[in-house]
Protein chains: 2
Amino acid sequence: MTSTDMHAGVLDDLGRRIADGRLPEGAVLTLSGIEKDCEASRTVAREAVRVLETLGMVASRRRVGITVQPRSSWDAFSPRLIDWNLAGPFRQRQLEALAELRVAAEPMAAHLAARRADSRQCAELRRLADRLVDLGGRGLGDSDDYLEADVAFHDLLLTASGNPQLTALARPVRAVLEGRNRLGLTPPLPVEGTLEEHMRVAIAVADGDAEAAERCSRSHMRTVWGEVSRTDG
Amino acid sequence: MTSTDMHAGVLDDLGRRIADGRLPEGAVLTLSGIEKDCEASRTVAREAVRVLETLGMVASRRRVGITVQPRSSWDAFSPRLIDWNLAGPFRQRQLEALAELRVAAEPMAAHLAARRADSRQCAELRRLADRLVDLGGRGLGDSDDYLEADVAFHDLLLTASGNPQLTALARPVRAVLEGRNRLGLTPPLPVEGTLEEHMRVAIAVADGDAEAAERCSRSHMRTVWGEVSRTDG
DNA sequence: CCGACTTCAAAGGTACTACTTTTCGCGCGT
DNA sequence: ACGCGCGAAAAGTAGTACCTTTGAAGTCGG
């Protein structure tokens, strides 16, 4: 355990154990225990605990120890926590939650992008839409190239919104798209309408037509939505 | 600086200085420097740096020091960062970004809440809507009671969505509503339609009518939207 | 027998020191 | 001018000693 920082290793170990429920709410740890478990020094153990504390995953009290907190107090948006969830038994739930968030956020991002995107971004957006149409039309909707372009398109849309929070959703959205792809849920020939929707969003943004961009994006999200809600309660 | 943990103090100090730009992107710190600046021990300084590192605000490299990272790599959703922004010169921008996010998220939350809220939540939602109508109708739209009920309403709506990410937006939404209130932007008599919208959302959720809930919430968000976009570029 | 008060020890919080590892940057030699 | 290696700077890790808080057991008095 000398290649990467010990700190990262210990943090990851604890984070995963808490995120996947092996350390359930209310479980109590001690620094000494962590030192021993992870074969790390006090320094390293403390730093890992501090980080988990800022994520709301544990609370540390004198004389008591380090207590695992209820999920409701965890920082649901922390990239780290999302990764831990994606690596554990809650992977599916996490992907669904992120997918729902995406459906909500992208139309707003499109709206804002139409008002704020610079010309370079507009051009790039149209280029990516073109590429999607090209690849999709040739039955390569399940290829890595298509996925890459799809991720880039939605990433750029969020970025162009000029809203830091929306921009920060780019990483989760990538996870959603890649997750869907890895399960073989993307057909070689994209679902009817998908390609046109991307294109219409790109054009609306380039035209600075916020309402149209939002409408088209929402339409696209509706197309995507069906697949998610199939398995829903 | 003994009342609260030293750690929190140092973290807050550094976090604020970075968030408000006093330590701009590319600035380089050293642990020794931090120890001296904040009059803290190495231990405390290290822990604070670790936390900032997990927030993406700094990166620490051997032989180089601790470098402030570009804003784009910061964890925009971290409650801590949001607080630091709200306390600094970017308060307004932060509130606007959160308001945009809220406009995007609430209709989805309403949709999901209609499908997932339990009966207790439905009842409470209607009770809060009733209270808003009561207070608003009596010209108390700018009272603390109204604000409290308003926050509780939207908080509950997000919580009832059953989506951890949407639920986590409750805190920012509170900040948005309180921020608006503190600036005296809330009139004694709520804007035409506001009260009915709350009520319609509550009823739709209670009826389990997801589409109606989403539609009504979106309508409400449109009402709210006008005020935000006034000052926008 | 019960309640309040005292004492004690467990656990985290802080400080300090010593040592290790990485890596930047300079200078030397080719 | 180019590359190679040496040295120092700074973070990383370890370990120890001591402080502070606080839950809980035990004790005393009513």
Given for the second form:
Amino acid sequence: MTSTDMHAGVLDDLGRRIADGRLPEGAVLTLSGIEKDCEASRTVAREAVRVLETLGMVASRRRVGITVQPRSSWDAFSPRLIDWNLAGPFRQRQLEALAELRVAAEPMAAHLAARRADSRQCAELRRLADRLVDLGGRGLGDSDDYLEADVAFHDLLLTASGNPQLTALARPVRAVLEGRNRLGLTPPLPVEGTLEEHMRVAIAVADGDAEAAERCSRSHMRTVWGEVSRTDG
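Got the form predicted in complex with another copy of the chain; any chance of the form predicted on its own too?
Just this one chain is shown here; partners and other molecules are left out.
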């Protein structure tokens, strides 16, 4: 096993245990303890802790140790943290939190995209919507091809808004879409209305109809929210 693989393994082990509550808020770790538990070198243990610190999950202090921080201090938009949450008992909470965020943010992104998207972006949104309709209509909503097109559609919609804060949401949106697919939570036949809503958003953006784009996106996001809320966590 390479040092990179060892680092990834130790980080994933610690991150999952913190995210799922096995290492609760206030738990104190030490580098020597991590070395022993994970059979890792001091360098690997230290690097894993450094990454967890950047995510706000732990804090290191001399003569105290490495302390697990409250969940409220964690980087909620981190794709890595989203993956850990989706793999544990907080899966449903994570799915609902990101669905609620999308209901709030994506309609505004669609509104702005209708005002700011260039012709290339409009054409690509329409192509991706056509691709989704084709794949979904053939019962391939749980396929890698459908996932790729769905991720690309929402990534482009957020980017076309021209707002850097909305664009930054592309990473957590990608993480939750990929996570749902990996966990088998994406149905082969998309929920009724989903495919049409993608197409309506793409058409409204291309037509420069900001109000329609926002309205259609909000309808789509509420469909997603309702689907997630019915998911058996």
